[in-house]
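As structure tokens, one chain now follows by itself in the form predicted alone.
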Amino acid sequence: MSLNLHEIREFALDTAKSAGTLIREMREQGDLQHSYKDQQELVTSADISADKLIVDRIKARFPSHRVLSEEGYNDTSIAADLASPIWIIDPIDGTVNYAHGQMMVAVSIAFACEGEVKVGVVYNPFMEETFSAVHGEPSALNGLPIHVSGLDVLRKGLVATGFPYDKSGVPPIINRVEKVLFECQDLRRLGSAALDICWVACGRLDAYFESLSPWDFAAARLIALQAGARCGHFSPVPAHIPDCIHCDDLLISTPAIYDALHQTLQP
């Protein structure tokens, strides 16, 4: 296949940028609207416009392209074949913490073919941080090379994990939760997952885990791979789903402290 990931990655750049100026301008005029996906998850107005701004630049550039982003093309079953190429879009990640005036609020742009993501962007316009990774290739923020915590002792690690919209399923979660509590050195729930990964591949947290949606981690399990991050899951996997894409029982961390971690997440 002749695509240049180099290329792939600065045009997801900036149209991560173009979504990220955009949602941080309605922010300010003050002018969202509200409205619920299946009487629970919170969307407003930006997520719709920023997501058919970056679906309308793909399709332009990259016709042939398929894509899978939260607000418009949503059929996750496309992401079991990642053979032929496809964007994995979440256009606000954090949509709560946006809604809230709060900071944690990202873009996240990945691009899978050959049965592998193969680019991810990560941008949140309120910090002006830019997370990216090229399979292969060094992870960057801002242009400059990160790297993971190396921390090799799980107490003394400050993990992250998230809660679902849908809340019969968090008695289960409060349980794993209460488990690594007792074996880390403390835990932290930022509100946007794509960012609590990034926040891994640079250093300032050690792990990561949760169940999410293809679009909240594609671009940024990528980027925590790079920058030297182990990344699993701490239930079987499907024989069916490419690992990369694969949603429940995430598990990202330094490598050090991933074993001592999926031991405690065992139910």
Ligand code: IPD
Contents of the next structure:
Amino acid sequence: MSLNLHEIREFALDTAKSAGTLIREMREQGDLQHSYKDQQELVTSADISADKLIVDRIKARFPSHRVLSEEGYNDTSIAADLASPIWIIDPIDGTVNYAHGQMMVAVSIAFACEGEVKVGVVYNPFMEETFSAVHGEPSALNGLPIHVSGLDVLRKGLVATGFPYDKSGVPPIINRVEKVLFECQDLRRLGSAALDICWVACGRLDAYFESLSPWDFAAARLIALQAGARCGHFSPVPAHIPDCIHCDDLLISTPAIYDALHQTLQP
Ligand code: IPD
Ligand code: CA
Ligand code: CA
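Could you please show the structure of the form predicted in complex with the ligand, as a counterpart to the form predicted alone just displayed?
Let's see the whole complex now, leading with the same chain.
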């Protein structure tokens, strides 16, 4: 089987645009339904509709490909095997922002095969910004090449992070946040992990750390890597999990401040 990655990217771009238009219009119409997963994680009717739109399009065009999507096909164990084609989708990254009328909201679509993520698209329909990458090529924002900030002193760095819905996991995060805050210029919690990572890719942020799910970062991590970021973890990655999909303790930064931040994040 031969897959043309540029065709895959065009399909992903087109699909992300359609899903982005859908979520923008659903918010403008103002009749969103809200519900909660596990009594704490907000999901709107737009999350469900956008997930269905994306998955239906993939299944129609690539019926043999596997799909991992936050609201539909969310058995994350299938991402341990990236050998055969798999799509990894977050229909709305930044659902809480979305529900509050904010702009930091994105559709995230990644395509992986042969053991790694090959294509990533992150589309913010409220700011009309599309980040994209194909493995081995420079990343782009609205078609123009992007690069990490190149900052070399953590003290001057603007660092982003996030918090899980399950508040029982928050105390150790607060501890890390406190340590990082004393070492960098300032911290941000923007509410969309995919955009946080893309903003590291284009130099608006210098670094980002958080624990996530595969759909939050699969596309954005490739975009950051191909824009010159160093992508890793501040705790060991289990041997059986591909690095590009391991969710715990992610650290993504402009290269020269990575080691200092990694050190600061240690318990
Ligand atoms: C969330 C956002 C947020 C991050 C959470 C994610 P969602 O995704 O990316 O920034 O802090 O960990 O779950 O729920 O809006 O798709
Ligand atoms: Ca998400
Ligand atoms: Ca989501």
